[in-house]
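Consider the single chain below, provided in structure tokens and representing the form predicted alone.
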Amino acid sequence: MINFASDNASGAHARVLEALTRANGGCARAYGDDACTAAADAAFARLFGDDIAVFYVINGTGANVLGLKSLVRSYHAVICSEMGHINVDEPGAPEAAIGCKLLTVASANGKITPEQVLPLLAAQGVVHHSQPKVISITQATEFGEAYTPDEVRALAELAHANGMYLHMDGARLANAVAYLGCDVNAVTRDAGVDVLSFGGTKNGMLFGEAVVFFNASAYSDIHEAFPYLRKQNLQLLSKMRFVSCQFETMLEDGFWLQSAAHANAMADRLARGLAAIDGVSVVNRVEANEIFAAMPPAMIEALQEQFYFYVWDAVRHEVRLVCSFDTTEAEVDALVAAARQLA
């Protein structure tokens, strides 16, 4: 089976397997007192600047639940989109893990704006109502599309006007930031991003996420806990220099972009490709690795024999086909031709 399902399923980048062996040589101290992460800390510097608090978790939903939880209370509310990761595909972790409750709001693309959100602010200050706290974005989205620098400024503005935070899941930053062309803090921290999941496993990395405050010297107290709350909810590493060696070598000479870059560059073929077919049609932007695509039953059920991907709305017969670091140009061939055949 050729994996177009999820860059979940991929194997990890030879780059990276590299530096999990020369990591696993001899002793180091554990739980992050180690030179692995200590270098890893020093490229997300290089790469952030100074006033940032980095912490390594093992998968996404640690990261997206505990960078949320290190901003709430039981009783605030994040505002999020209706598809969002937090609210769809990490079943009741937030509210589990946080207590809190999560305020949705319609998207069909899975942006959501500060016009969107602004009806909800109302229940700020009413003792019947979770108080909203935070507005969640996904970078990029569940859709497959990118927020822009402006996009995500105007979010923040909004926040941070009425006392809330403003948290980025970026599980695929690398293949937003790679689609827009523009510096990586332009679209985090520059545009006003309080706490970022910054996403390693989707971009071949073997496992691991980071969580990165921004401005920590002003938010001391909410970073300074997150040692604990890290430890209290299951995602410190004893091991820990290996997953900080995997971001130490993707940071490095801008990997991490070029491996999304490629990513994205098989995305736009494959959605080129299948948009020439008869009966097929592309229903989403192609702005990062993620396409959508309608296409008759049968073709679907044929196409899911040689390839491996998921139905992502069986009324409208809509697939999600993800492609990953690994993907190569003959594999998009070889699905736009099989779904040519069929068609």
Contents of the next structure:
4 protein chains.
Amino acid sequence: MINFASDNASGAHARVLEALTRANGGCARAYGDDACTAAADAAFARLFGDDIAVFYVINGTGANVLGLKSLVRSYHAVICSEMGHINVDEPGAPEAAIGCKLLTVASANGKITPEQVLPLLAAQGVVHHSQPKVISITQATEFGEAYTPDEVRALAELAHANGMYLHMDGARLANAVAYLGCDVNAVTRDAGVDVLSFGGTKNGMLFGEAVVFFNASAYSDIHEAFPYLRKQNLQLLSKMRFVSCQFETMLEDGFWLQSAAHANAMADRLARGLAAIDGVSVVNRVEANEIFAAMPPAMIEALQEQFYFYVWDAVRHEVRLVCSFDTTEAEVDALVAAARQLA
Amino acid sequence: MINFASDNASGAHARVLEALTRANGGCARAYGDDACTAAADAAFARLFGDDIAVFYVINGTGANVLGLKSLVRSYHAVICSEMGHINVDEPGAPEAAIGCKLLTVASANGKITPEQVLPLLAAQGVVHHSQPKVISITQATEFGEAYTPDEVRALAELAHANGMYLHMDGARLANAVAYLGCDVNAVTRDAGVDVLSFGGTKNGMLFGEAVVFFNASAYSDIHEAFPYLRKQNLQLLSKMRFVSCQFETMLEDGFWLQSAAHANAMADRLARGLAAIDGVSVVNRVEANEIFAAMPPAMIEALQEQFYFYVWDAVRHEVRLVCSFDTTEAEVDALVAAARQLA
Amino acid sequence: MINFASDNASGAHARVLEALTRANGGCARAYGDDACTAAADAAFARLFGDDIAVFYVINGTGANVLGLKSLVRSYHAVICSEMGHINVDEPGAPEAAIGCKLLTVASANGKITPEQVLPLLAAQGVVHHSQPKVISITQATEFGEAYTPDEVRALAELAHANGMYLHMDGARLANAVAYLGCDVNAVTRDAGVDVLSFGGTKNGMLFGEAVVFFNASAYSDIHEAFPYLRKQNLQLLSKMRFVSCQFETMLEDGFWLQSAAHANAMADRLARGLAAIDGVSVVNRVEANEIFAAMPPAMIEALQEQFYFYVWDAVRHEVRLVCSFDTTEAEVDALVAAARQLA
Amino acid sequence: MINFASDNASGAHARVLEALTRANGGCARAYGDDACTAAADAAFARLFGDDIAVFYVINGTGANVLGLKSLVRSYHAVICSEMGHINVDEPGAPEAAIGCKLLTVASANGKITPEQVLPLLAAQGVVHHSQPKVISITQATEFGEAYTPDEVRALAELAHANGMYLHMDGARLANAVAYLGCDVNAVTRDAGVDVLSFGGTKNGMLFGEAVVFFNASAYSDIHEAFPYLRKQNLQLLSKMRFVSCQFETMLEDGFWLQSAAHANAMADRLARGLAAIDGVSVVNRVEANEIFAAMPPAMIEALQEQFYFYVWDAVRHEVRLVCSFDTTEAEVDALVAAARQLA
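I've shown you the form predicted alone. Could you give me the structure of the form predicted together with another copy of the chain?
Following is the full complex, with the preceding chain placed first.
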């Protein structure tokens, strides 16, 4: 079976495994007081500049939950797209681990806009309602599209004007930045993002994500609170170097962006191939590594015998196809050829 | 610096890294529906027999919290030693993630007895008090001693006679079993343990623990509930094969016990060496891989320049020395020699 | 200022205060082991029949949270109307106190239908999603309409067919039953409701609600668990007789329904009066004690100088007017007259 | 049966019921925006001075949980006596509702000292341990003794010197102040207490407690956060006037202290009477309204046929006898006479 199901059905880059092997030499202080972690911290500082706080965690749900938990109390609310991973795919983790409510807005492509968020702010100051405190967006969205710097900035300005924060779930940030072709800061820090989940797993790491706080000195207690929250919420790895060494190698020479650019290129090739087939239509703007395509039910069924992927919308016969760092042109072409033959 | 600080300041076995490299070939379904996980499941079934449920998690706190959360509701209490890792070293994770109370009993060596537990059961049935529902013990204890099968059985019988469960934190189960020389079942399943945290990290894995439910069919909903609890509590790795492949290789040919036996042997060698030195006394029964030794403050200070270890009790000048799978005879002898010279 | 703001801006029935005074004679065992509570239990048993479990709590949020918490674990979801009090007006209490997610469906009048619920059940069995476990409806709805027995039964059948429960928030159950003219069981127990919040505060009590479990013996542990959950979640009154004595008197001779019927009659009178005024339109079906009416902004502003009520929808210029057990015909007529004059 | 079981087995003062009846006249804005609440606020300001924040809640567990929740996050710890009500008698409410850990110190009489607290502060700054943030004491203690102003101040100074708060559970504050004969501020605000649970229920109210923050402007967000926390944690009464009117009448003319002084006087009379009986010994210092007395098992058994009270320590044959605002000299003398006859 050829994988188009998810970027987390892929393994890891060979160079990530090599980094792991190097990090394994001898002992190291546990819980992050080690050379690998210091090197990863330095790499993030080179990427994002001064006054940031970076914390390594284990998985994407952990990154989102802890980033958000640092910003809110239980009576606050987090505003997000109804399609948001934090709303749909973390079976109640924000509610259970933070105790707060998610307020969702409808979204066709995973993006939300200030116009959608604004009416929800009417709840501010009313004791009967959860208090909006964070806007959380996913970059690239769950529908494979990328927020532009302007779109991010508009949400940040709305948030900050109302005493709120902007959180970005960047599980696929690399894909978005590779698509946008801008500096990563342009669409994060400089656009007003306060806290970022910087993805690793879906970009070719074995596991591991980073939570990045921008302008960290503006938070009175993040540096104090986060380590305890991380440990208490089960996201502290004792042999921490095995997370941080992966980030160190990913951030070297822009490798994290090259990895994502490859996945994007494969998605683009796949989208073009599919779009040319009668009866198949690509329904999202393919800006990252995900394609959503409508195709005849019989074609879906036949393709699933050879390829591993998910039906996204059973009613509209739409499938989701995800390309990864290790997707090859041959694999893409095989899928296109198979689809063409079935058309 | 030579590491005697903790078994989690060590790295991982070379063969664990090799397993990881092997597991990395190609794609695999995410979240545990993969061949490595099936193989690890089979290995656990060979070890413990039928009717078990095994779930792979990421770290020790996760294993304990999820094992316990499967057994209790928020108004229940977990009885443990005041020295218990769940009480002392998981900054409130059981309280925050489960919402339940820990009831502690005093302990000099980390063990607790039925006689100590019994008075706490008077709270059962009284609406004003948290309801004791689980006895949780650590094997080997945080003081480096091993419960015998009889000691475990006595606690299990008390628990079961009172509608309670027996939970074992087995972060260092391998060391205890290697010391006892018995079959692992003799001190777990056959002794009445209901749920076991089966340690990996401290025994030479990169990370990863397993939660094992014995007689799983007796629980109406463990198989249903645990996967959701694991995901919601941030302990599900998407690329699950990278946890399970490590267990697969550890369980092969009893390698997990060989690894622990080596650490134990080093601890024994170290204890004998230190005990022979004037002014040094080993204060615990060295049954696993940890030594607790009282020594003159000046000796502690001087040793810490060369060796990495913790002062356990600053008032009584007791240090904790932990041996690991990769501790060498030369390292042990170097510490003993240094201490002898300082005496 | 004349109150049309809410039924909880009213005080209490004189006969409720008399009951309180009677209950105050001498000492009584605390926490519910008293004669008043036994009498209230008996009154509920006469109302609802055998095999029920009744627990007295303090407020409506408490009744809903505890009823739901008895039915779900943190990874479950509760399906409700987006207008539901549990979703909108309890600032995250279900999320914080239970840890579970609410899944909402759109609703114009506060009612939800099986057709709306069905698509959400696709999440059942998928580890990435919160698991639907309860359908929660409000009777009468937040928009002042009453579910018919058939409407309730249809939801109960869907719930039960999918391993779920039906919960009813009956803060205004009395108003719904008074409108429907049926036996209370026809629209609760006999229609398949599993757990009911039986309202007191909004029907002329000082405070106090009851949580009623139907077919209580079907729950293995409600009788065991609820008292602990109630105490732990801050809803146990030590001088319990002061809650239960109020229910005892309310249930006597159908007084609870007479009280609600009066409020309904006042709402009906008010609705008829307003509907006859040019430029005013009543936008809900006035089936309980709430009227939602659109009127010119200038009229709203002028009325608010004499009458205490809320603007429900500022964009559509809709106000909410609530009648209570102590609303008088003169008060109703005064509002209608004032509106007519302003028209 | 004559009540010596608890002050919450008593009813309420007649004048409290009269206040309730007065408050019941007509409508009032719900949730605290009413004249009774404003009057109670003013009464508290007269008692405690400027810059306080007072919030009315429903029961003692609610007052403690919300006071503490305002001060801590989940990774913090609250230090208290092992006998503390928050530790023993609120089945895990602090753990469940706050998510934090309680760290207990042994106590013979319910008091704790700076010397006992100090060693626990070694955990500060260590990521593996819950972080001590509050010292919580009970005034009068669960063993019926009163902290002196100096004892309170010593704990406050230790707390403040270590970045911590001092919380006082004053469910029986009135009894302590009546005993000490000092101004209430001397043993609360002026002694360094930060947050106080001001008891009502045990001092002759139907229900209701107040949470008082001293120097409220020092907290950045108490005024913002508490109302949401109160509502979310099920402690907001919609018809709030029925709580606040009780406090208004209790605080009038020092009535709250007169009520407690009577209970204390009855306890003193009872203690003197019992102490004079052969075979009976009073084991606590009777400084409030509770007596702990050792007596022969046969005497206990015989007394329980006529009098309602609890055995406190079954091993040492100690009973707890509580006097209340409505305990009469005749009742006290009847118990003493019965005991003397049984001796």
